[in-house]
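Take a look at this single chain, the form predicted alone, given in structure tokens.
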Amino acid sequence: MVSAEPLLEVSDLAVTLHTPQGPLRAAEGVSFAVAAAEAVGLVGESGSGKSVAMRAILGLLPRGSTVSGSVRFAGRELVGVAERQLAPIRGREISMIFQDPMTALNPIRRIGGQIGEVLRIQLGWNRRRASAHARELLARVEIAEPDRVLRQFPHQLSGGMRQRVLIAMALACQPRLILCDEPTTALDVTTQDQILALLRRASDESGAAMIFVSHDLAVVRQLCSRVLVMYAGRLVEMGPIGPVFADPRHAYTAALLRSLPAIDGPRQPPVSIGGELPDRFRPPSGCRFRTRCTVADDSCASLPSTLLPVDGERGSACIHAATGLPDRGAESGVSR
């Protein structure tokens, strides 16, 4: 869907989850590309598999966990390879932002040391010369006092302070891409915008690609260029923020920009989508969003699960993609 030679190349990506209830293929078919500086948004329900499938990326997932497909970076393969060939390329050519900062940060271990061991191990830098630069990427991330702050622990600094640390050492090593699994999800809306705009620059100035995980298309609006729409494990809409804002041809995509607040034009109340999520363990044949689609038919359970086009730079996995979705009214429900 990238016209630019792909940095990140997703193609048939599945995990299955070994859990007590039996497996689960939290993520199957997924396909993707990123170009080098491109900022991708990556949206869905909690559930959908946004997080699995950005983990299976780097190999970060649950001990046990299949995963099957295609993920080449930099046109090298990075599914089936060892441990020992991934470990450098995490944090140094590709890092990870996660939602918690307090479950991502060590601790018993001081700012400056976590930051400090990161450069020392992916760069080798000596211990004075990680320090020193330890200091300049929290000045980066705009951490007032950032000698103090490297003395510190992660429990004496606000929710805000962790996740700019967490930012500074997702840049400490200029990677070419940055995952972000929901950074924004914990904070206020004031912390929330702060960090969105950090964001912002850091990938401008730093020229890293970047993939944005959330729940939130409005957060996802200011900040990306291109949309990923994930629902029960596949993609199901993909294309630029604007024509997929403006006309989804996906009925869950549109089913999620109902649910929000009007970004733009008249205001309507937001409209919840009706239903639950689909029994991962037994999901239905077809299109998954079916049994909670407003303009779902007979022919929606035998709907392949591969995206259709709908121009050059447009997918969806909707059979009424290529015409648009019919005029059914704003309501939601379950319609079969």
Contents of the next structure:
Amino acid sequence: MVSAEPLLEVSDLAVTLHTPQGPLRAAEGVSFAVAAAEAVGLVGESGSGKSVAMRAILGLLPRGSTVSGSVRFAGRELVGVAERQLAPIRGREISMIFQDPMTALNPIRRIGGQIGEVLRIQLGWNRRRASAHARELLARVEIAEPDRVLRQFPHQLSGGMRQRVLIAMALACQPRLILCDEPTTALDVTTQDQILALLRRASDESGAAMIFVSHDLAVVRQLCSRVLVMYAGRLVEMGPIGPVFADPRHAYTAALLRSLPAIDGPRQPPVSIGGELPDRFRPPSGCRFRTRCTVADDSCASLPSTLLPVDGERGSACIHAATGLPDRGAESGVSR
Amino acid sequence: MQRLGYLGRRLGYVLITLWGVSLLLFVMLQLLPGGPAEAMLGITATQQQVDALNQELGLDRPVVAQYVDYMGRLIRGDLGDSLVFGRPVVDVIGDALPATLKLAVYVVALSTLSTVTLATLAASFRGRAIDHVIRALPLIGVGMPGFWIGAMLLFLFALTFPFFPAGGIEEGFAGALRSLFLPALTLAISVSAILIRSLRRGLIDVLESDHVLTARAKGLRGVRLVVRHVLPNAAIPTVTLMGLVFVSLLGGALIVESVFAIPGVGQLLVNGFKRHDMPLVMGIALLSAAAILLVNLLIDVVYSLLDPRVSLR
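If the one shown is the form predicted alone, what is the structure of the form predicted together with its partner chain?
Every component of the complex follows; first up is the chain already shown.
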């Protein structure tokens, strides 16, 4: 899909979580690549396995999880590797920004120490140098009084400020890849916009690649050049943002787009996706979306779970990809 | 400034509470059958002898007058003279205090060490065999009374296998370390039993929290992760338990000092009671109450230092 040697190559990634109800296959058959400096969106409903897939890249899954498949980052395999070998990569080459800034910082340690820490352990800097750079990083994420904030504790900052601090932390070692796991979901709308603008600018300036996980298609469209769509633990469609949004080739993507209120096209009431996510412990055979799909037929029950190429750059797991998907595309006018 | 005001107010409460304790003690000691004169003179004493001694000690006066007299001296910091030792209570307690303090420091060191180590092990390997073993240990600690643990340790490691002296307290740091090991261990077992459970729970909660995930995403792992981001956070709820633990420690010291023949305050109190030495008993009880109240105040201060979200008001 990506012509040059990709920065990150995920192949056939599968994650099984350990839950009180038994093992849960949270993601499977996930394969995609991210090129250097590329911004890729990963969308899907809650529980579709997006966050789990991201955390699997860095080996940050909950206890008792098992991972199979392969994650190659800059020529190195990250799956099945000891914590000792992953730790030097975390925060330094691949950093991660989490969903809830209210709980993602240690409540009893000062901001300065928490930012400086990543520089100290990953780059071996001393306290003074790390603290000076932490101040600089806070200024870069547009925090007005960096000196004051350095000495403050998380509970003294707003959610937006805390997310800025976490972004500063993620940028600290100039990583080559930043995994953003719904970084704006827990924030109010105005703050969301500021944080998105900041993230876009930060990734442009640093030249870092980014995977932006979100359930918000509009946000992904603003920020990313390519999109991956996940449903019930599987990738169902991927491709460049424009074509995917204009002409979705998977019934789920199409349904997802129909569920968005059209801002810039002719007015059309959003259509919600009927039904709910399948039982994760007993997913339907074949295409997992077929239980909610309006175009599903008998052949969908025996579908291979892999993405099939569509139009060169794109891929879709829908066997109706080439034919009649209920169309939002051209008429409803998703711009791009 | 706010902190100073808080401390002042808390110290005021401490004084009021101590006054309440002294009044309660005074009344309770009055209600005890027998009296110091009988205890001092023995069963062969005649009523005249008892009356004469009571008069000499001022114990024939009305209770209220005795109380006013006692309080008057207490306010000036005078706990009176011990009836048994014939010396000021303050001096008598002062002589016994070092042994008890050494024991207390030893217990704190042993129980902190074992609590942190075992709770961290259990939490890190939660659900595994080692966790189950560590979780079972406190049950033994809680289930067996201190005097029995003490007697068993004494029997095993001082009498059967004489690694440690059977009682008393030896000279010097090394001597104290050796001779106080068994009594300190006895108390540490019951103290750790409470603390391990609390700290393990706290550690597991913190290990599963979001900010530990952030720390791991920064590249922290192993001991460094636990020491910097897990233990300090997990210790907060356990610190609040310490007040309770301190009280049980005081009670335990009474028994352990007797079992191991340590000439400390606990033994002094037991002897004071046996011989109706009211000023001594009152003195020790008041000091213990003061210690408990001050330790609780200290714990609240430590709590506020550990957790910046808590402010002293």
